[in-house]
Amino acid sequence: MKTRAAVLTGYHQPFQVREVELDEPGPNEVLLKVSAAGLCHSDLHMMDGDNVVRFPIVGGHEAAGIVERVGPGVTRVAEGDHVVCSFIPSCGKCRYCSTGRQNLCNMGATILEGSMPDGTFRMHDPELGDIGAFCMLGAFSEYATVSELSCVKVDDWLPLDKAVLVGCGVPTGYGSAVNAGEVKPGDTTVIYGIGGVGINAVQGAVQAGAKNVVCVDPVAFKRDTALEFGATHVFATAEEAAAAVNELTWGEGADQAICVVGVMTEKVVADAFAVIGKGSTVVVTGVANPANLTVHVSGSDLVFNQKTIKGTLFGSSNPQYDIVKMLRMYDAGKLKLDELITARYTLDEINEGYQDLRDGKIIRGIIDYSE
């Protein structure tokens, strides 16, 4: 069948919206009619060369939609099911899945290649050849053939244009605070970067009971949004935040520092390491080009103050469990999703949407296929 999709053909190039051929679902695969796709900074990393990917590739790794058809052997979902796709597939059988670390599933090895786990592709073009699907999804397409390992069945009364956000940004940010940072009641938590991931770190820290949720972002609009989501203090610079934390904690330092800026830098990690106190934790969620060494700290400070620096993928969340849990929290009024969406775009407006993301104009944007 044919589908319209936003294709990247190289680094530092805009998306090209074009009609491509899409294969029918094979064994253990699903044909998904995509309802909504999220605009996430990870796709900018792909465009800018911070993620080394194979071109051509269809972008988008946050997808929600309705199952049109299933291939042989599919057991997780059925035709007509509403699903949210996880950008990390989870097989349920490998060492990591079987020990409760689905976010590290071995089946995620091909997500930058854009192929299925068997190394083959489902999108094709007479001019471009085989086309990859970012994170095995390619959400910037009206239809997608995906592995059932990427599908999470969700309650069918939930709005898919909101549910799509729990495919990446929400659990990544929320889990960075709650799972990786282990925020506890009374803690002081500092969050660097209030974008689509950072704003959910705010939600997580607030719900976990942090006494002080201190946010750092140079964009006034994002600082204001953080306050709306429960932040207690906001600052434009790390230096201002550090002075406030010193006063708020009587010189003891923060309990957690969550680094969720769009492009990680050595300064952000160093500022985070300096702001935490003894026995406290820096969580690094944001990424940069793999060639950039962004963690440079004093080994003596690390040892004598027993500090921890840890990375987290998908907020150390488990897709099959946490996506459903978060949507039921949303359904119960315990998690904000509607308020995250700053703007909606059509597929043809995708480059405009990513320019808005670069310019700091949006917290979260979505491609709304109903439009």
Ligand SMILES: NC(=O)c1ccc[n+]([C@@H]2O[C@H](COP(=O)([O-])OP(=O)(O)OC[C@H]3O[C@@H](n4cnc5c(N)ncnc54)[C@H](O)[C@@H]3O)[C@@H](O)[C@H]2O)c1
Given for the second form:
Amino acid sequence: MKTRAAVLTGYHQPFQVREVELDEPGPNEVLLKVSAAGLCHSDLHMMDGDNVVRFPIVGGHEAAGIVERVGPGVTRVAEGDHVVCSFIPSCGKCRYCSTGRQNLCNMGATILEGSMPDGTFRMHDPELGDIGAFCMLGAFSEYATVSELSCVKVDDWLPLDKAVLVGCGVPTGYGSAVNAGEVKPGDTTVIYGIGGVGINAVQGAVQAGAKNVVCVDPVAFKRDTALEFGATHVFATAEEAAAAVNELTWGEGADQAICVVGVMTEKVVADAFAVIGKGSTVVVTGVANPANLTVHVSGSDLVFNQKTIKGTLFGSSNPQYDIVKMLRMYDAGKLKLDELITARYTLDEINEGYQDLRDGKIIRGIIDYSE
Ligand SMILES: NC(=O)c1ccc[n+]([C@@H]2O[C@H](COP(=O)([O-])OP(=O)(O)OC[C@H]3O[C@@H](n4cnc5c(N)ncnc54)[C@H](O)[C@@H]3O)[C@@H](O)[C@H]2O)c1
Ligand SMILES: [Zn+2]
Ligand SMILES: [Zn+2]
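I've shown you the form predicted alone. Could you give me the structure of the form predicted in complex with this ligand?
Now the complete complex, all chains and molecules, led by this one.
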């Protein structure tokens, strides 16, 4: 069948929206009619060369939709089911899935390559050849053939144009604070970067009971949004935040610092490492070009102050459990999703959407396929 999709053909190129050939679902695969897709910074990394990928590739790794057809052997979902996709598949059987670390599932090895785990592709074009699907999803397409391992069935009364955000940004941010940072009541948490992911680190830290949620972002709109989500202090620079944390903690330092800026830098990690106190943790969630060595700290400070620096993928969550849990929190009014969305775009407006993200105009933008 044919679908319209936003394809990247190389670094520093805009998305090309074009019709491509989409394979019918094979064994354990699902054809999804995509309802909504989220614009996360990780797709911008593909354009900017900070995520090293294979081209051509259809972007989009936050997808929500309705199952149109299933291939042979599919058991996780059925035709008509409402689905939120996880940007990392979970097989349920590998050593990571079977030890409560689905975010590290071995089946996710090809998410940057954009192929299915067996190395084959589901989108093709006579001119471009085989086209990858970012994170095995390729959500910037009206239809997507995805692995059932990427699918999480969700309650069908939930609005898919909000639920889609629980495919990456929400659990990644929330889990960066709650799972990786282990925020506890009374803690002082510093968050660098209040974008689509960082704002959810704010939600997580607030819900976990942090006394001080100190946010750093150079963009005033982002700082204002952080305050709306419960941040207690906001600053344009790390230096101002460091002075405030020193005061707020009687010189003890923060309990955790979450680094979730758009493009990770050595300075952000160094600032975070300096702002935390003894026995405390720096969480690195944001990424940069893999060739950039962004972690440079004093090993002596690390040892004598028993500090920890840890990376986190998908907020160290278990997609099959956490996506459902977070949506039930939303349904119960305990998690904000509607308030995250600043702007909606059609698929044809995707480059505008990413320009707005670059310009700091949006917290979350979504492609709404109903528009
Ligand atoms: N680890 C994971 O599993 C995972 C998942 C999703 C996204 N990410 C990464 O997380 C990062 C954030 O993604 P996003 O979608 O929230 O991006 P975004 O562009 O929406 O937000 C980034 C924010 O960082 C701010 N910023 C930039 N430089 C800063 C600095 N020096 N100090 C403080 N703030 C600064 C920007 O103003 C912006 O508000 C990206 O690197 C993305 O690739 C990681
Ligand atoms: Zn993402
Ligand atoms: Zn697995």
